[in-house]
Protein chains: 2
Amino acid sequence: MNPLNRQAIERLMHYYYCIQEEFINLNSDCPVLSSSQLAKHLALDDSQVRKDMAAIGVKGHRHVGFDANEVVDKIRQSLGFTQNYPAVLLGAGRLGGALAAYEGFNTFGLDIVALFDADQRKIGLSISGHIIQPLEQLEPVIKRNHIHLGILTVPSETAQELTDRLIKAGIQVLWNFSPARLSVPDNIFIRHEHLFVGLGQLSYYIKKINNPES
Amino acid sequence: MNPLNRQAIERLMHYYYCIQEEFINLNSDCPVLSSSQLAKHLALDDSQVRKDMAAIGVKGHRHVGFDANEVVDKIRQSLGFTQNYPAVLLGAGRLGGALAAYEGFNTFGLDIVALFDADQRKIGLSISGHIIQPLEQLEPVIKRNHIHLGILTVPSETAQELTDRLIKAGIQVLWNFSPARLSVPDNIFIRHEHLFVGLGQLSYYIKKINNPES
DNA sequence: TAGATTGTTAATCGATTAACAATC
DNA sequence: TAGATTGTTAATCGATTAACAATC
């Protein structure tokens, strides 16, 4: 199977999602969907959709569509869904609490199997049936559980030194949602969400709605 | 002045932020950096650096560079960031309370003036200064403030349904943080921050180390 | 001056879209 | 069957990269 892609595999998420909104357990128990009901949904070309069903290995049927419980399938599949994989989270604030409460991402894998925080008074506090850890123990705990994801709700202060740490306890993917622009070796995967990035574009419009012609 | 492009908007952000962290005040009270060291910070290619100076209208000079401080200024007045926009804030949980909190978007113009939750019982609670309002006072608050952002960081469920409010009630920009795919008019601009899309390629890598060869 | 850097045009690259034969 | 839909190749489009003259 060829890799996939940025945009495909973020294109697979979304199709995910809207399917298992949209298509299944409606009124079917074999639901069936078209490519360009799908793209229509999505915005995409319906030739993008057929193309990345290919590139899952989904088989259509002419005349009738996808199944859409099978493409939900592969998906999980292409994507790594059908393992859990744990995850430790470090900076237990209020965005690293929100993390760690969602639930709505087990459906993906993740499983954060624990929280850290440097400040003492956090220790031992609970959040969503985790407990609190002190730092000192993030390398243990990584390598008893055989860790290879760390979530970064740091302030950026912190966060390369914490990203060197992680790494070097054996950690190979990186979620980081501090402000900070990290240095990794090549072989880590680290993606950003770097939110003020978004800021920019919310700003632009409405700069432009204030001021239509410039 | 040609509309910028969501990609250059991108860049312009790191580029705000990254000069911020790596160039001004170090040890010059006029740094300049020249196309090449900005590009290689961030992973580009130099002329597309000098592409972006030009389209923010930054003369660099030649055999020196650009001013590190003029081109901070021409990003600040080409995204808007010059004058502060004011913004609601609906779904006060952990998510929604950590973006109330950081400082760090005020760079940006970002002005949270107000939160609302449905829970009566957060009602009159503060958050770094805002007290929870109940969502009855939605729309006099926009109208009062001449509000024309609202974030969301409320459960999808009743997302669509404050969405449709918020437009009702003169929002025209929208920064969406729950997992549900909005509809909007045309003349809207949202914005989602779509975080389980971040997970598929977290997966996909995890699955990959795990399994090199598939 | 020579070397370095910008500014801009041309070339390349990759992703998206269009088209259409195959076929149920 | 006719109409609808897939599967796939070709065309288009836009963004990125390369190249290089201008010049301080």
Contents of the next structure:
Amino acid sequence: MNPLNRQAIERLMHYYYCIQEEFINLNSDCPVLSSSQLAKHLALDDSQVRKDMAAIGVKGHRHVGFDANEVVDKIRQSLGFTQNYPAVLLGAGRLGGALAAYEGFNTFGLDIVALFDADQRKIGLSISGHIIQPLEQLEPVIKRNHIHLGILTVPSETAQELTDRLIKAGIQVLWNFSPARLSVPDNIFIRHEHLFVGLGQLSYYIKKINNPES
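Alright, leaving the form predicted in complex with another copy of the chain aside, put up the form predicted alone.
Below you will find a single chain and nothing else.
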């Protein structure tokens, strides 16, 4: 299979949820669906749907369509959901704690195996079975468990320093929930979740509703 770009991965995730919710959950008899049905649900061109299906090895049946369960299985295989990949999470505040406690990540293969924080008052406390560890243990845990994914829910002023430590220890993929714009080498993949940017957008549109002339 050829490498997938970010846009293709995002579309595959939309297909995954759409098929699960609109086809499989509503029909237990191994439903089939056409590219035009899927395109209509997601406001896409059906030729794009067919290209994406071909890219992950799904072959449609002429005048029948795609097997919904096969599509879901192929997406899971293509995106790596069938594998288990451990991760470390830095920042045991409310957001970090919520992420550590979320059991739904297991569906996608994500396994948060260690939780770290700089606050000595939190060390030794447990969040959903995760014992909060001191940052001094960060590098040994990463290397001992061959971890490649790091999740950041730390303040912006410490985010870059911790990012540098993670990369030096062997982390190659980062999921950043901090407001900091991080600098990483070209070979490191980073996904930014800009919660404050989203909040700003929401606030703006609420303001427009309340003050349409402003």
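Numbering follows the first chain given and starts at 1. Throughout, rigid core stands for the largest set of C-alpha atoms superposing within 1.5 Å between the two forms. Just so it is clear, the structure is predicted and the values come from calculations on it, not from any experiment.
Relative to the superposed core, L195 undergoes a Cα shift of 2 Å or more between these two forms.
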